[in-house]
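Next up is one chain by itself, shown in structure tokens, the form predicted on its own.
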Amino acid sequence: MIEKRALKKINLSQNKWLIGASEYGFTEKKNRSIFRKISIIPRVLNGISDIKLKKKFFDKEIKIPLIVAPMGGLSQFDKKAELKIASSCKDNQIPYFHSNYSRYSIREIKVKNNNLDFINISLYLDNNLSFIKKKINECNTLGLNTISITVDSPIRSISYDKLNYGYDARTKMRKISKELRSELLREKLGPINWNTIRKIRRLTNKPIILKGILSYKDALIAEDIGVDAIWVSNHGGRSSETDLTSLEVLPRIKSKLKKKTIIICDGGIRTGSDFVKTLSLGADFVAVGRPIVHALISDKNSGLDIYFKLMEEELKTACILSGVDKINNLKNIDLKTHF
């Protein structure tokens, strides 16, 4: 198993950081266990032997409806982590959301990978309009595919599981550019709000995604502002101990949206059957975070390629056994929920 192999290769502090979640970690654990409360009712004798998994993510055709979520602090595991993720995602036609809290800036990613195919930006912002304008202008100039804005982490949460270890991944950042260092060290202002999102909407024609939505009320506000996609997420249980998972709110958010707003969903997704359950409950795309780190640690050279291939095969198998011949028909499969 990729995860078990990866965890054997890192020290205890790194392990705590990777697994770490808000407060006592109940939400993070529930992200995984909630999938055991959803059952797929298999369909048989349908003659299905193959299924095409390709799908359009805005203007890019991608191999499977999988997205790599933004993650910071990865240089503690591999000093070229973001470069390897960007390269593998390009080769496997998987969208990668690059965090602006990474070792490499998005400009460096472009230079070192020749282009930004399948690369998107994920921004952590404060309410500094000049900095926001700078980052949005950079996105426009570089021709990035989409812009994701994280909205569920206006304050750093407490993680009791990590307190005793005094480990801060930010201190493990390898050498970074002067431009990126100045961004990370700059004075932060207050948290962003809905008016900030309205201003950002006026600054760019790029698709805007709000990451960290759990309330359908917030999803509706975002839709009215003109946001192009809703990213249903509890931040891997790292932001708030809500005991609320993405899967529990996903169907309601889907039913409340008035337009054809795209829905991305993450949270504890590990297998092909997890993919099928998430997509069938209303998501258009599924995002993963920790499994990408596990794959990178497990095999720094080909771990990511192996992981993407494995997920493609698992998703194909789960779809066929569910009686689906087209990826867009997953909303029609038979599910039994126990929550």
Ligand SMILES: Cc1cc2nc3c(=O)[nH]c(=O)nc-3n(C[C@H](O)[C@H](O)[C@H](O)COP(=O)(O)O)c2cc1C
The other form holds:
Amino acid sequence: MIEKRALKKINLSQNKWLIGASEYGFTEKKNRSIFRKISIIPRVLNGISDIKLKKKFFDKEIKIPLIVAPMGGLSQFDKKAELKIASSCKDNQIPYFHSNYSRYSIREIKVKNNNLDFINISLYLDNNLSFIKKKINECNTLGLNTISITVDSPIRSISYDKLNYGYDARTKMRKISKELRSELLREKLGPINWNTIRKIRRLTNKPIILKGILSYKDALIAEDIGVDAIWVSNHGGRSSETDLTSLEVLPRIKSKLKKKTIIICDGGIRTGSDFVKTLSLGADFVAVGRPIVHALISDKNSGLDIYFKLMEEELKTACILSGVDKINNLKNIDLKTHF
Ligand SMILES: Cc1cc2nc3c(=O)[nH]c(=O)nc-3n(C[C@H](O)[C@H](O)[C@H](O)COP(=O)(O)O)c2cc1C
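Now that you have shown the form predicted on its own, what about the form predicted together with the ligand?
To see the whole picture, the full complex is given below, headed by that same chain.
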């Protein structure tokens, strides 16, 4: 619904870039259709009329267990996109992960937004460790909440839609910082390995999140290194056409982790019932990507606030109808999975 509204405001090739994914985009489609293979068994006469959705995300109390996933290149849709998302997230107490492929640096976000409440940084890894060090030092001094490192995209992937529509988002970004431009020009992602993460772990006491984990074996290595949270994700199907969704691997990852490592999960999550399914399969938090951009495009002033309110209501309804009175009890609900 939000996407339909947004489509009236942007052209088809722009939307194809936004919704697009790797190769034919089968993984992205599966990210959404997998939810049709999980059924919630409703509970009746449970006497529940309300539920508190607040939860702690590290040291911050957040309104609902929803996180805004990092997305680069958003200034092509609204030149103040990142500022608007940061500001709405602050107002709605929702964590926002700021991609370093953005028009505004984290420092600018802090200045324009007055503080960094609910703002987290998301970094891509490349073989220039000094750039990463600089960014992490900045996070340390600015007092940022957490640092997420994206590990699933060491190489740019091919999207047939992008080729067919001849649309290169990077050329449409209104302004990118000199620093970022040189990073983009270099485009030498990799070689990186677990030692890089070990080094980064030594650089900061801030919570570190590894984004883009699908194998429980990788999750265990990350846990051993002292990573604080695992972000189960296939990058919205934009990285690799694996046909493997986060939901299919989530229960296994959850059961294998040895410590109380936090799990964030994303990919195709759209509605309150999708939230309930993801949280009951083992995630502590769900993250969303594309709907945030569609919400912003559909109404540049209040689209995001409306979206967050809607998600809060949908999640509340889905929880109550599933017989849950506490958000942390979602893990006990009756689910039937068909995969
Ligand atoms: C336009 C766009 C840009 C993205 N840029 C980044 C990025 O800079 N860093 C990153 O880790 N993930 C990036 N992602 C992936 C998202 O963080 C997230 O994993 C994915 O969008 C979740 O799936 P969903 O869009 O179906 O909710 C991007 C996704 C989109 C759609």
